[in-house]
Partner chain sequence: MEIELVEIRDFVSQHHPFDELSIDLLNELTGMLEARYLRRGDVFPPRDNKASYLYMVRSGAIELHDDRNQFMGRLGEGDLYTRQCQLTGSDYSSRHTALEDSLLYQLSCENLKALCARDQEFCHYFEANPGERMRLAATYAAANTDIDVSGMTIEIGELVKRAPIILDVGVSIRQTAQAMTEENVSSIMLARDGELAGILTDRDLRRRCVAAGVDFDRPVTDIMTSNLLTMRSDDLVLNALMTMTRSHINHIPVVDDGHVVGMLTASDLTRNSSANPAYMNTEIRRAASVDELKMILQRLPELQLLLANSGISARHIGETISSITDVLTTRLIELAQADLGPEPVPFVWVCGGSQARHEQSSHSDQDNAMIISDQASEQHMPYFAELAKRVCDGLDACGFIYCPGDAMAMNEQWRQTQSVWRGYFREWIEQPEPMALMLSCIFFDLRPVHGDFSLHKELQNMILELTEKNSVFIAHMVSNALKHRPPIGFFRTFVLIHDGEHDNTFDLKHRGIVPITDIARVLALAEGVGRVNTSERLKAIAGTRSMSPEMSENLLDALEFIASLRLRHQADQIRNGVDSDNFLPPDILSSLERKHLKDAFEVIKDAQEALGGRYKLS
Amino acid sequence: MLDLLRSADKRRQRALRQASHPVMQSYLSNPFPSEKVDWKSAPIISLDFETTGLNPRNHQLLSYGCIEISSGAIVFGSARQERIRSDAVIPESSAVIHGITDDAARAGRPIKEVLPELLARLSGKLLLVHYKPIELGFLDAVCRSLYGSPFLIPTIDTLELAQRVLKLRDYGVGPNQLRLFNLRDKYGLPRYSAHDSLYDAITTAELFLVLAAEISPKEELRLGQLLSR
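May I have this chain by itself in the form predicted alone?
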């Protein structure tokens, strides 16, 4: 309970003191953005994973895509996508969704090479995702496996924000209404290829800008008002 009462940055400082691996020490060395600032002044990175399944304990990462938001705008020049090596047999049910075959997965770089670069991109930033258990769950699992440390980062979840906006508007929330691409269509956002890690990261970023404007169209919106708890 006491840990829940600590600010995110206090927990970061404690994790930094306990971290033994240089990659985690480097990642944790940069302070998290303050919850008190306007969100437009905070560095944000939208991230999406494609995986062999939904359970971080049993499944593997196949790719990540990310893009940054700076001063309230998407920085398209910051876009990055990386295929991650997996020697596991890709389940047919998974390959049908993201289109990553066994051969394509084996052509990626090992997670031990990819993860330090991704953590360097995330260090000192705010994480933006759609349905946080996937990205946070897999990042925590691989950080514990490779570095012996948990993964910490303040996070905005567009699924939670969309649910909040729809409830404010007294809309009923159906079981599929909060899916990323259903929300994309609802708000008239550009159509990209489904289940591609980079395109999903871009869609998440675009959706976030729309939702932030709906939550507070005129007044300053503090970062703490958007963070997932």
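Okay, that is the form predicted alone; can I get the form predicted together with its partner chain now?
Partners and other molecules have been left off, which leaves just the chain.
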């Protein structure tokens, strides 16, 4: 385990040496949180994207919402949301989910402005997402295209954690059960009427508090035990 931990930050240092763009250098200059500490003492940021589709190579980002967790508490004052400008035609199937229309997407800020701010928020923190291929995939794709570097961050995935918890309990786990809203309902968490990136990030953060408590009700829970590999 210790090897793995060391290698995560080693990989960051290697990436820092290889990064050529100042935004990327700055992002990578803060050490990753140590995996040996209790999760409550690590800075965590819950992130959710809205996109025009699921494929980072063909689809575009429409917005991000994020909120931080510090000392075991979701800090509402840290909540942020940004619309990202997109010239893509938004398929009706996704517009009905997140409510972002073509016009609204045009009104967002360009990704070139938004990404440096987002990376600054993520720097030195642990990323919390529900189903990491989307957020990590899109972050990696935009970092490669804008800065010529891959994206690296230690990540907790609530979908994986939920899978662990439910398997632990010997329940059969169907894929539908692991969707964010089904898990939210299962654990009696607040139902927000807005389905946007910010409220999804908040729900993900709330779900994480529940799952962390489920995995280890009493004793400390080290980051390493939560990280997605």
